[in-house]
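Shown next as structure tokens: one chain only, the form predicted on its own.
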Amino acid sequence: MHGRAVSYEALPAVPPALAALGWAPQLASALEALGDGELLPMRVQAADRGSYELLGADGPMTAALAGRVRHDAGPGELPVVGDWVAVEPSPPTIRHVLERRTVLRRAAPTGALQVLAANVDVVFVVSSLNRDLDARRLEQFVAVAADGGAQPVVVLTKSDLLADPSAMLAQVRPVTRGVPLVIVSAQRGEGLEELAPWLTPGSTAALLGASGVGKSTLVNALLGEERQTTAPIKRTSDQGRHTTVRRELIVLPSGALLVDAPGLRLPELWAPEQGLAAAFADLDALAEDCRFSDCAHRSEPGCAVRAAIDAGELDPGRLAGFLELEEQTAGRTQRPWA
């Protein structure tokens, strides 16, 4: 039997200098569709008060944002770190923001959508392996990391502070079911090789976590140099101190790109579907056996999740954390990228 040959439209070739920044054939097609051969593809490295630091095939550039782009942008649509933009070279002006594959987003304290970074492949959810470790907070960060389509990976830092981290790990194992977990000591350079599968050339990772958990020290360890300012731990609280002041896209020696960012207090989910599914995969699996497909796991008869709690097979805090995050997003108006 002879099948009919299937033809595929050839996608544009990717120049090596752009591929190193994460450029893809689909982006080339989107740029070509704009119909302006003078526009340059560039990636946002940093943004500061309307001025954008960009990286491209011919090196860095600083550009302004076209007034039309600013005027027409909806919530969360202005360029952010990691975005690919189409730039008019003279004078350097951002004319278009190309479609995003993924976003790292949250609900800002005002309730508005805030996009923290774009086109991120993996989000390293960073927490320190000391007295500041909080399983419920970690759940929330994992959910936010997964919410916009990126792969969350939990990274526990400062393992050198504990002779035996087993008690701390017992707190977070339920939180990280289905999510990769890596333990590192950036000070000693231990465990960093376990991050290598997510730090391949042209891939983009982002750091997400509270202030003082060791993100800047981790960046320096991955860079192999003291680029980011760090501060010693406070002896009275066992907490680190905030040092990073802006979001920035950094090129690592491995060829991967890393978004470093200031620490966040508990960030709120923007939209629950992807984030909650990733952060609470164990609850999702149990819920398949609930009597009702729309079980809210509160007081419904035949709830498999509550049955697991009663049997001692599930930490009741897991359900409490899930319901809390679900309530955060209930009734929130959906916006673009929601």
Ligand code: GDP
Contents of the next structure:
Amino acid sequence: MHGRAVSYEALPAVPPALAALGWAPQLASALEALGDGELLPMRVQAADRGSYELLGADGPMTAALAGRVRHDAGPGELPVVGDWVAVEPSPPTIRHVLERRTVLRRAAPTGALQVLAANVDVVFVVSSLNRDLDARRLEQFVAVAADGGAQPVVVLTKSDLLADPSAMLAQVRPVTRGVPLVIVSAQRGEGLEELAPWLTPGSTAALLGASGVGKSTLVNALLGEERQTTAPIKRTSDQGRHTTVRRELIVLPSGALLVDAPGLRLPELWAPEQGLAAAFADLDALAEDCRFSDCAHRSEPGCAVRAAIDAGELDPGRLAGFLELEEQTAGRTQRPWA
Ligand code: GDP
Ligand code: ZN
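Alternate state requested, the form predicted together with the named molecule (shown: the form predicted on its own):
Expanding to the full complex; the earlier chain stays at the top.
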């Protein structure tokens, strides 16, 4: 076929509105492979009992889930906030969930897999810089944050409460080796700029932390004055402040997307590999010198981890924390969605 010249501008490109939502070339291929030109790519902004708030190139839409998708979904496979879905526009129906890049997941109190969010680049593990700060808890949060493939970043809040945080930091540093650490006071607006490298346009961040550690205050500080115009769907309290009602995706002035989730007291780790490696990089490195490659660091001869503890080079609490988390995940790797 000859005749019309095709300009470079006409070549398929990522529509700007989709790029702002985190759309990526792999997703475009996945959508194309479905072979139905009518399907629209949209991102799940919030999920509520079978009703889904979606964001796409042409704005928001509320959609239902196709019965077949619901029927075929294995554990943890129903759409969650952050998922990319292929939508039939009329009536608005989610026909497919596109393959996830990462997940934020945990073992629910029932022992079942719970996916909290999908396609998250970075998980901010939020903890307040006070007496509640506990090394073992922090390890567990970091492990859960990293479990599904996201980058964990520890964010210590309320720095204004301590005149000298150095003692607290000395306690935290050994458990955050290899994990970026940022100290902020959301109330004073201090340290927020250090989060900027992870809040680039189109990237997706999630907050993970217990109630009361300052997550909502941090979200409000990040939203700043622009919160009224940037949040695509706002849920505000009487004072007009942002409050966490359910997991939802919000757009920050920086162009990053943020999954705002309710507090979780202490989420249990789902799978052992990525989360433990991220939370225990020091132990992982030591283990390479254990005599047996499958050393459990309990009573095996030639255990380099125990040797490091005996030599005073590794806090015994580190190994205890590792073994406890490993135990949490026992038997779970065989499940369908691991
Ligand atoms: P969330 O449950 O994790 O969302 O925590 P909130 O954001 O609701 O904060 C819990 C309490 O900590 C509130 O009373 C906040 O005012 C307070 N708070 C949050 N951030 C800071 C901070 O940076 N400094 C101080 N001093 N208090 C803070
Ligand atoms: Zn060992």
